[in-house]
Each structure stands twice: as C-alpha cells, then as structure tokens.
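Next comes just one chain, in structure tokens: the form predicted alone.
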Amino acid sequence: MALPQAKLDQLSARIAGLHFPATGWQGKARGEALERLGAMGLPGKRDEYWRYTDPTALTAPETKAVEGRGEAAFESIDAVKLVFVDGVFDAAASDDPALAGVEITRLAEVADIHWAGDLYGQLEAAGQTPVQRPLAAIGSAFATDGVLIRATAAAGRPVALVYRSESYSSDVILHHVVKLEEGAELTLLESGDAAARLLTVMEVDVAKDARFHHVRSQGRTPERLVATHIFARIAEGALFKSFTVAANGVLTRNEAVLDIVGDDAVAHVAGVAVGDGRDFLHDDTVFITHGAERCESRQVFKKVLKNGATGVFQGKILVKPGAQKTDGYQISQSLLLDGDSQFLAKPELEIYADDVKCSHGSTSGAIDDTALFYLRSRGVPEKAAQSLLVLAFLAEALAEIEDEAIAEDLRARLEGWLDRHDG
C-alpha cells in the first residue's frame, strides 16, 4: 500500500539533504535501503514502539545547534583509537588500525568487492520484521562512513570508536560492519559526543564459537539527539554481549535487534541512564529471537531519573518453535530520585516451545528509606550516602562487562555524574 502524501512529503524533507552513493559494492544494498524505506515512511507517535517517546527531532529535515562538548570515555584502556570528527575520520588523530591485530577498513574508503558486501544493510533488512525500523533503514542507505572489521582470531586490544564534535550543528549518519569468524574474540567500544544529531547502525555476525564484547558512553552534553541500531546475529556456542552507559542528551533512542541461530549461543544487552531535568528522555528497546536450543539472553537495564526526566525500556524475547531449553531473563528497574520523573515499560515475552525458562519483571521505586536511615547513623552524609545507594541499584547492570577495567572506567564517570548532580 502506498504511503500517504503526508508520510511522503515528511520522508522527502528528511532525506532531501542526505548524499546517497549508489555506485559500488554498497550501491545494491543501499538501493533496497531506499526501497525498504520509502515503503516504511518515518516513525511517528502513533506507532507501536514509538508511543512512549516522540521521534519528531530525529524525524525532522535539519537539527538545531548544541552547543558544549563531552569528553571520550575509556582514555585510560589499552585501546586501538579510531577517530571520527562530526562524522569524518581523522588520520592525524587515531592510531593505526593494525595494531589491533584484526582487518579494519572504512566504509567510505572501500570501492571494491570486499567480504562486507555479504553483510551490509542485511542483518538490518532482517531485523525489519516483525517491527519496523525507518531509522535503521536510513542508516543503511545514506550513511557517510563507518568502520567494517573482521576477526579472524582472539584481537590483541581492544578497538575503541571516538566520536568527537566541533561543528554545533552537525548531522552525523554512520555505519559499522563487524564480523568474527570461528573461534575468534574481539572487545569493541564507543565513546564521546559524535555531533548534534547521531544516527548509526551497527550489523554484528558472530560465529560459531566466536565472543563480542561490546561497551558504549554516550556523551554527557544534554541537548544532543542520539538514535542507534545493533542488530546482531549468533551463531552456535557464540557469545555476544553488549553494555551502554549514557548521562543527559535531550533523546536518546538505543535500539537492538538480537537473532540467536545456534545451539548453546548466549546474547546478553544490557545498560545504565542517568538524567536530570524534563527535557531528558532516554529509551532502549530491545528485541531478542530464539531461534536454537540451549540459549541464552539476559536483559538488564537500570535508570536513575530526577527532575522530571523520563526513562522508557521497551523489551521483548521471542522464542521460535523448536527452541527448547531456552533460558531467556528480562529485568527492567528505575530508581525515582524525586515525584517529578517517570518511567514507561513494555516487557513481552512471545513463546512458541515448550521447554523453556522465561521471566520478566519491571519496577520503579525511591531509594530505601530504611537503607539511608542506616548509611546516615554510621556517619555517612546524606548525598554520599544516596549516592552509594545509586552506584548498588546500578550495579546488577554493571556486571554485565567482564573486563574490570572498562567497568571501573564506566562506574568512576557515574559517582562524577552524582556528585554533579549533587547525589
């Protein structure tokens, strides 16, 4: 069925600026990108799993300038740093690709046949159904750059993606490629505040034996615009594991779209948001296929939100006929600094087998009264005290990434974040 005129004309606004390369080994997936979009339309309010958030400034022609910068995370990892400025690489300012043992190319660079022409724009062509995903499909058509990475055994550092901004009112669409081959390992992380709007797609395959690690910061300028996509496919016996940590933004939207393929694989997705202020609004939503037997997901997120912030989570795990012994766990919690904030849940479950252990929850409370009281008559402060409260709702999440390293990095920018934020 055609799209309404106004649905066309919303559509045309948004992409008539954006550069569309429809030569090379990208041009025929880029092309069905297109397609695929220009029979979705945009998302709006009335859609499903965009009803608790409002995608009118990540739908509209042109962003408004923001103004401050946030630094990069992760600056004390051992790290292969690849560096974006407003959505351009920057030479001068990365490291060399090599030194982290895997194949590393960049999207815009790459004019030939290369192995990334299995993959791109398929994983997220894929994860357009049974939900629709505009946002995704632009980030396949028009993207500008990107990285595209292949292991093809355990990497010897991690790679971290830098994303900085000098431009107030850059536009930024990029998309990353990542494919571990059998047996191999690589840790990949994303940090800083990339411009004043963020589109990005990630497509991950993992195969069989094969284990992911992925932690992301997002950047801690509030009035920034950030909408990302993983969609992931596991193979068996893989593991893919992904964590985000993300303070202010006006409207962040983090999307994954995980199918696990074979036997005995494990998909982990998890996060953490703290905001301040009405104008926050932080959404994950997440949806998990099971689609072999013996796996395993967990979904663990955690917002912390005062000031009249908003918090939604939006997560589902699908489990296919035939996917026996399935092990599938969903938790949702918020802690409610104030009476002003709220917190918008949707957790599904979607079970066709019969054989399986699934459970969801989702909560939202103050911080303990009786646990304060107790800080408090041991001599500890008030704000240290609720901080320390915080940083033990935060930390189920927290677990989530194995390196110790990177989780000291992450939880040392939350206790500055509360103590900004005056606990």
The other form holds:
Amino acid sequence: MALPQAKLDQLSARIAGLHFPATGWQGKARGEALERLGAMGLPGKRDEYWRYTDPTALTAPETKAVEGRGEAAFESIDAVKLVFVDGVFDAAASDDPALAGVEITRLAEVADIHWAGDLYGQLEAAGQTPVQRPLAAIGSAFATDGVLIRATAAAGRPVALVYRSESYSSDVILHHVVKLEEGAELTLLESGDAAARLLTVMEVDVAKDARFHHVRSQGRTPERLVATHIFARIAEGALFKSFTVAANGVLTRNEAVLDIVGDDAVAHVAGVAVGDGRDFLHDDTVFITHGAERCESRQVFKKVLKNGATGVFQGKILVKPGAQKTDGYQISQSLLLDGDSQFLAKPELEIYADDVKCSHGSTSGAIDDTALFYLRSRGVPEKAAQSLLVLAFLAEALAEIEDEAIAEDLRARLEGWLDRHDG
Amino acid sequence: MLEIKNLHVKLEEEDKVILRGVDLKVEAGKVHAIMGPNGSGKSTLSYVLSGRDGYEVTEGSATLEDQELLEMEPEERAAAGLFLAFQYPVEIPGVGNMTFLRTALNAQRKARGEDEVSAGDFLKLVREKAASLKIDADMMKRPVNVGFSGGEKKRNEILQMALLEPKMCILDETDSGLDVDAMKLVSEGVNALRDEGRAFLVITHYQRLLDHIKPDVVHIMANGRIVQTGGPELALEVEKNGYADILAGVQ
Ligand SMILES: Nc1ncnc2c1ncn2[C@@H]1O[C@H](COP(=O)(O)OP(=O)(O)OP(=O)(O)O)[C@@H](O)[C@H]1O
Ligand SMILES: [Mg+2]
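Let's compare: the form predicted alone is above, so bring in the form predicted together with its partner chain.
What follows is the whole complex; the chain from before opens it.
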C-alpha cells in the first residue's frame, strides 16, 4: 500500500541527510528497515498509538539545540564503561572493553561476518506487528553507532553505556544488539544525555536460562527529546528485567516490546519518572506477549508530576492461545503534586488462554495529607516529609532493581532530584 | 507548660464552630485528663494544638512554655516539645517504621541544635523502648502502622513518645483498642515518663486508664468548652452516672 504524498514528503524530510553502509549484512538489514519505514511512514498525532503523546517534535526534520545538563549515573558502580559522545563511540574516554565471557563490538566498526547479522533489525521487525513503530525502523536503518554485546557466561561486571553530548545540537540515532547465550548473565547500564534529540533501538535476545538486567537513567537536560525502543525475545527459563528512571526532558517516549517465547520465563519492565513543568511529557508504552506456559510478567510504572507535567502509560499484556498459567501483573500510578498535572493511562489485557492470572491497575492521586501531617507532627519538616512520601510511592518500582548497590545509586539520585525540585 | 485561653475554632471549609472558648492550663509535672461526650471537640482541640490543616482559630491563644503555638508549623511544635498520640494512628505504606522514627528523632534534635543520634545508638534505644512495650522487632521492620492491629498502633504511638521524650504529651484515647494487659504496659510507659519537667493531657472515655495513670486534674468537655474541672473523683462520677447530671448542672 503506497503512502500518501504528504506522508512520503514528511518521511523524506525526516531522513534527509541520513546514511547507512550499503554493503554486507548491515546494508541488507538496514535496507530492509528502510523498506519497512517506507511502508509505514512516520507516526502522526492521529495515530491510535500516539493518542496521548504528540510525536511532532520527534518526526520533525530538524531539532533545535538545547542547553545541556548531562549527568552520568552509576558512578559508584564498578562497570566496563563505554562512552558515546554526540552519538559516536569514544574509545579514548572508554574502558578497555575486555570482560570475560562477554564479546563487545562497536556497530560502526563491525566485520562483514558477525553474529549480530542474524539479529540486527530482526526483533524490531517482529515488533512492528500488531502495532507499527516507525521510529524504531528509523533506528535500525540509520543508526550512526551502537554496541553489539554477546554474553556467553555470567559477566563479572556490568557494562555501562555512558552518553555525553558536547554540542547538544546533535540528533543522535543509536542501535544496540545484546545477545545472551544459554545460561549467560549480564547487567547493562545506560546513563547520560546523548543529544538534543535521541532515538535508540535496543534488541535483546535472551536464550534459555540466561538472565539480563537493564537499568537506565535518562539524562536531566531540560529540553531534550528522547524516543527509545527495547525489543526483547525471552526464551525458556530466562529472565529479562529492565528499569528506567527519568527526570526532566520535554518529551520522552520509552517503548518496550517483550516477546516471551519459552516456558517458565520471567519478564519485568519498570520505571520511575519525575516531571516538573508544563513542557514535561513522559510516555511509557509497553507491549508484552505471552507465548509460552507458566511465564511471569510485571510492569510497574510510577510517576511523580507537578506544575502541569504530563505522564502517559500505555501497557498491554497479550496472552496467546496455549500460554497457560500465565501470571501477568501491571500497575501504573501517578502522584500528582498539584491540580495542574495529569496522568493518562491506557492499560489493556487481551487473553486467549483460559488458565491465566492477570491483573492491572492504574491510579493517580495526591500526597496523603493525613500521612504528611502525621510525619510533621513527629517533627519531620514538610519538605523532608514530602520526600519520604514520594520515595514511599516509588518504592514498589525501585524494588524491581535487583542489585542493591545500583538501586541505592538511583535512590540517592532521586532524593537529590526531589530536594532540588522542592518548592 | 501549656496554656490555652478562650480558644474558638471553626472548620476552614464550612461555617461549623467546634471549639467555643476553651480555657485550660496544664502545669509542668501534672497529668490532666479530659473526658466528654462524643463529638464535644476533644480530638479537634488536640489537632489544633498540634497544627493540623483545616481549622480556623477565630479567637484565643495557646502557648507552650510561653511560645505561641498557633503560629508555629507542626514540625516546629514537635521540636518545641509537643506530642500528640493520635486517636487514629496513620498508616504510611512504603515508609519503614525504623526510618520514620530515626528521621523524626534526628529532625527534632537538629531543630534544637543537638547532634544526630548515631545508627548504632538509635538501634539500641529503640530496642530497649520497644521491649518495654512488648513490641516485637518484626513490627519495627514493617511500614509505619501498616498491618498493625488497633492495639499495636496505640503501642507504637507510645513508643514514639518514649523515644522523642516530649515535654507536653497529649494522648487522644490511647486506651481505646487496648486489651487489659496492653493498657497496663502503656500506662507503665506513660508513668515512666512522668517527671517534673513534663506534663500530660490524657483524653479518655474510661476511668480504667485513670486507675493506672492517676490524673491530678480532670476536665469535662462538652459542646466545645471545658464545662467542669475537678479532681480524680470527677472521673469516677462520670463512670458511675454518665454526663447527664454534669451537663444539666451546667445549663
Ligand atoms: N473535618 C471535619 N469536618 C466535619 N466535621 C468535623 C470535622 N472535624 C471535626 N468535626 C466535627 O466536630 C465535632 C467534634 O469532633 P471531635 O473529633 O473533636 O470530637 P471528640 O470529642 O474527639 O469525639 P470522640 O469522643 O468521639 O472522639 C464533631 O461533631 C465532628 O463531627
Ligand atoms: Mg476524639
């Protein structure tokens, strides 16, 4: 089906000036992604999947420079750091990417024969149905760089992707591929601000009994624009956990598309967003497919919003025929610190198996005045009492981070944010 | 210690007057009890003194050791030595009881210019106080009051009081919901804190608590006013005859 001319023009304008290598497996995979993109066109305001979040700033041909305030997280964590400056891997600023049981290659330097050839763009392509995600196809086609990580055993240290921007005028597109072989284990951290406008795709293939932990802290640059996509395929007995903390930024759209294909697998995706101001919009969009028996999935998203900030959650659990004994849990909650802020949630369940347990809940509410008074009556100053209650509200999401040191790093960061944003 | 003069209070949101000229003076070292029919304004008085939102003071004053209470924030009143054991203690999911207690204690100490209590000393202190109130360690690990039984919540209030060592302690129906043994424990906790520099205002419906915590003065509150003041025998009279005679005498 051909796209209408206006959509074609819009797409051409967005990708004008973007290139990709024409040869080898990359040329093929990227060419296919471009074809997918050409068939879909860019998302528009009227698309059902963009009902609450206006994609215009993400689809516009250009993006305006912003004043950067990048902030790397996880500095207290002993990890193999891989630094990207304005979307390009910076070997000098990075650690030696040698880690036992883990193979790390840079996308821009990858050989013509490589394990990622079978994976790159594949999970993204599969994740285009039943819902189209054109921005992800842009990521597969036009990524300027990224990492390809293959773990064959339990990694001794996390791998940390650190994003920096020097110009903050840049428009960066990254594509990462992570493959965990049977029984392997890896923790991947991401932090910092990559650009004024960042688009990422991360494809994660978790083989039988492998365990993948992803913890991400999105940068604090006030005007940044971000669209991220995670596509994961989770095999038998495997575990996938992804957690994101975000504060600031005018527009953040984090999509996670998790496909559980093996029995007894576990998939969790969680996040905390702290938003301040009328310009702030944070959107978590999740699609989890249960295609096997006795699998567990959890979605836990918490947002703290004030001064007119907007939070969006679209979360779907699809239980395929035969996916018996599925245990699906989904909760999305917002704490609105004033009457101006808003939370828009669309939880969805679609179940084609009869022996399943799925629950979902979505709420938005204010700080509990009675609790606040109780704390103050014991001598806790108002702001500290409010911070305690906000952190208490976020606790269920933060509990999704398994590693206590990493959780503590983020908790301290959040406390700092809350203190700075008081009043 | 605490001096309330001609206190008039209405609800902020409605034209409903609750306190209509309360006069009360509690001296250091003394225990005063307030009894009175349901809805007479006892809890409202305790909330207004501790600074809860939603009330408007239209007339009168309240001072704690010559500091104007009504002009202070709730946390300032606490740091100045005021403590209210709530009639309905509040559950706070997600905030651990220990974190809560330590934050409160250290915040008060900081406000008074004192050093924070170290984690080790704090732990010792809490263990000791909790043991004397028969509060088990497991309860201390849970979120504030969440999943506590009615009586456990009340004991937790007294634990907080024992830890914070306030000067002016207001106990709002701390006895309701306590079993006979717990009432004894709680009373012992209160009695252990009685000294020259500390005063208590005990709101209760029952003589039983006053058997354990012997009051120096008993007040009867009705319709937003203290209508009668006497010695411990006044509580006995209420226990025996109810409020009818007293209220009739007032009118
Ligand atoms: N926020 C409020 N909104 C409406 N009415 C209120 C409010 N607070 C207090 N009142 C009313 O004021 C009156 C006094 O209430 P208060 O709780 O102080 O009584 P009390 O003496 O403590 O009663 P009890 O012995 O039952 O605990 C009651 O009629 C109560 O309904
Ligand atoms: Mg009451």
